[in-house]
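One chain comes next, on its own, written out as structure tokens in the form predicted on its own.
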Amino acid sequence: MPKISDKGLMMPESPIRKLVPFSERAKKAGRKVYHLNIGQPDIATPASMIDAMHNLDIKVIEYSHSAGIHSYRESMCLYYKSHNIDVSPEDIIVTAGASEAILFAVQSCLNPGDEIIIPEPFYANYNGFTISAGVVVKPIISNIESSFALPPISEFEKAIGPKTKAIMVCNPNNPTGYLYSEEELEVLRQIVIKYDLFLFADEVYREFCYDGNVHHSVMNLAGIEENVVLFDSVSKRYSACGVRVGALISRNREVMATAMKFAQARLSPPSLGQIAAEAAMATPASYFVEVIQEYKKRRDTVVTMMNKIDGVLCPNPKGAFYVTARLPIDDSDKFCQWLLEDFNYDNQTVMLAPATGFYSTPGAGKNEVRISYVLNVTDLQNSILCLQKALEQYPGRIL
């Protein structure tokens, strides 16, 4: 019988998905399973967005442009000024989620076995994306005490070798809701100029910021433009996940010619996506207002009733609609299985993405889990309290 390829067997399962066929089985037995593993937003998708495809009037759906459709890479553009981002079309290509945009950017600026530098817990698909192109990912560990605030450059500089290749941030931070500020934006700079390197940062939570914080963007420092690549995507910013349209951008002419390379080999990214995409280019700000508002309920409902658990700790994140919390469990993902197959209070029990697959160190992460507070605030205080519950339970509980 033929093998596997030592690609797919390195390939890590995902941390938020791999446990569904456990809550298909708790569902299956009655059971109500609220989701906190997952980033689905539960927020309307803007009308604006809805309408489009309702209102189609066209007799075949074809492909577009390898790179997008112009009108919305120029609607792309007009976003990202009121954003103080300065690009043109031609530093966009449009891609199938901000997971093909990565993708792009790893096999277009690296070669296997070079090395990337990102701070941990990172968003798990990052792992199986370097394994895709067969780069190395050397992780710093953030701690929680520190919130998961930047590690210091000292530990930068510790893990740079002379196949380091590049720094990967998420700004907002997945899993933590880590808001960056710009003085830790300013101490990548000056590594990245140090030691020559691409700077890759996700910032598709940008518009989730809480408490008067707001957003730095990368592509705004002075002196590493070439150096930038920058990762976007509608899925969050306007709950529509399904549509699968997200962005590479650069203003590096040799990046994005070659990431060009990749996507003219796909032919081109989702034209109904795109379609809709560009209509929701007309969403007031308004929408975002409330959008805001709810999930920093939502956030300080969370926040709130799991530091009053005892032994847990919860940081107050600044963005994005995660946090990472440190319970008083033997393992994450022995826990976040047991949740789903042998507990559970008043027929109710949570499914939660164990952190474990959110470091790339062995070991790391095992008494936390990212808990995404997407549902409405009843929910979660529903899931918080039938939290508590399993807590108090747990047979691998640590006291």
The other form holds:
Protein chains: 2
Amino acid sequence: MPKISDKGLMMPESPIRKLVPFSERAKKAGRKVYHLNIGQPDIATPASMIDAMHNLDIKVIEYSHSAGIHSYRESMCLYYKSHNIDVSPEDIIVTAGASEAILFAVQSCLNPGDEIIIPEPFYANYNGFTISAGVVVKPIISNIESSFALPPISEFEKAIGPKTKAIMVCNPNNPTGYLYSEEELEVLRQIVIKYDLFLFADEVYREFCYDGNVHHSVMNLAGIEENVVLFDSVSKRYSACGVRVGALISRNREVMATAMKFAQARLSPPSLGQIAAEAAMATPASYFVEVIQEYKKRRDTVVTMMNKIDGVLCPNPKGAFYVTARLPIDDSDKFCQWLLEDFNYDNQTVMLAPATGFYSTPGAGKNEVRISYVLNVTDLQNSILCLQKALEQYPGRIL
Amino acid sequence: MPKISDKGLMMPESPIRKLVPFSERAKKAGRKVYHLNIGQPDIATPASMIDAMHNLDIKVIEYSHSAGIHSYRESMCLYYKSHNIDVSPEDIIVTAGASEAILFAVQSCLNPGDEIIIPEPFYANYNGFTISAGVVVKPIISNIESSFALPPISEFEKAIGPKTKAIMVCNPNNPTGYLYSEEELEVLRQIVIKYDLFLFADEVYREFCYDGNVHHSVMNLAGIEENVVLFDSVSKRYSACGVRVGALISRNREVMATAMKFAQARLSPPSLGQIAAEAAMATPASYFVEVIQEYKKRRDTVVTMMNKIDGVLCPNPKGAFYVTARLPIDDSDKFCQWLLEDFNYDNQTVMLAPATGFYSTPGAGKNEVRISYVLNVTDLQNSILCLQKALEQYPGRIL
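Having seen the form predicted on its own, the form predicted in complex with another copy of the chain:
In what comes next, the whole complex appears, and the chain from above leads the way.
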């Protein structure tokens, strides 16, 4: 039997999914499992998107243009305009989720062995895309004590070497919910100019900002128009993860022409998803007002309850729908597995994502977990109560 | 401005798309362009698929399981059963078209620098997926004189070296339409056993067999169950290219576990497409009878008319909906561009795919073109008449 590849061996299992067999077993044993581990919102997809499918008026479900349906890309430009971002359809390649956009960017911009700096903790799947391309992630640590703010410029400069080709950020951040300030983006701008790096930015949570805070896009950083590559997606925005419609966006002509060759090789992004996503442009502003209000309530519930638990540190993030919290535990992988295997409170338990999977520095995140607040407030209250009881009983508790 | 990657520079432009700017110009100039260059069928998508969207009854368009919706994978097993292929849902990962399945297989099974043997001409996009993974294609030539039959075993053995890890075939073949016989598959089986290679097979045109010929799947080759990886797609089968639903199928547990990690990194295949594809399982057998009859008529039209043209050699393929034909021309890239730029017959012209893009041996395919017979018989008649007139006038004609 021929051997599988070294990359295949290197690929990590998803921290969100590796505990699934344990949660399945807990459910089979009759326990209720609250899923705080996943990024699948429970919010209803806008009716306009479902209606677009109900009213589908085509005879053949054809390939779209490899860069995406032109009218959809035009409508995206209007959407970005409303967020003070000026782009034209030529700056956009529609992709199968932001995932494919990241893959195209890494393949188009970096050689095997090149290095990309990412503040950690970071979205675990970035590992998959960099391993695919043979690219090396150089993590620099964001500290929970400073709520996971951007590391200081000196940390970037320590990590930059002759192989450094890009910096990647997620803003608002998954898994920390941290929203970068204008000043922090200015720091990034200066480093990018000084070392002539690509700046990759994942802004799929753009709308999800709380407490009156405003999102600032890397697309508006002056003087680095040729360096910036943006990843976007309608998945979280419209609670429509299953349409698999994202985008790679850049004003760098060479990057776009190169990414386009990768896009042509896979022929087309999903057509049905694009038709739904174009229809989503008709979503009234009130949809977001309500959704943001709902998420804010959820965040407040989680953060308030978490910080009341003895030994827990839970920053109060300004964006996205995640918190990364420090728990008084020995090992978050063991703890999260124990929650599913050996614990119940009133026949209920919680599924969390161990933060170890969001760090690439070995040993980091062992006392942290990511919580997605994608359940309603009552379920969240029950979940955090469960977690509190679990921390009281967990044999690996550290005080 | 930072430089793009070496892979990006190496990526070829799609042979199907590189002439698009010229066809756009021809259309703007008021000429009718017959598109024989693309693999987008004009056949109506089964009503069951469109109806599934009309009747969509969900509130949230969620991620599916990373391996695909379980009920869809179960229905796929029944479909394969009806084609005498025994697989279980665990042998299937649903992908964004066959494209993504090929990418996962190459990444999971081959290291950068490893070699894969592919009979040429071959589907041009295989280049993109192998370049992405840093894998080297070793082509062995199929001859037009033998209608593009599988090269003899001696040719494979000449190409096999210490870096050879896999053989890849497309059956029925794109771009030649060639359908491999049981004897030819037996040759592949023996080589695969002797050298312990992976055998990748793209069988997306399985249904499209003519003149009473039967498709034989690599999944039924005895003794190489752990070596075989199958790529499949509903795109051509149901004329539903835009749903982006394919599959990677293998009985090799290690390959599946590894591919699954790549599948998890991109989260989910398109959910709407999968719902449509599952509904397609209700397509009556009469759909295929009619479709196959229609394609057979088209093939007969093209092959008969082509072989009447002076200096043309056009094999009569038994499968898929492509022919690769030899023309009395100096350079197929030049000729195909000339057709769009400088030629018209009755204000009409044809767009063909130069075969050079389907060969990786430099200079091969310079007097060949691929024709997709995805237009109705009348349009095909007009197209081939156009081509005949063009060949009479083309300045680079070679006799």
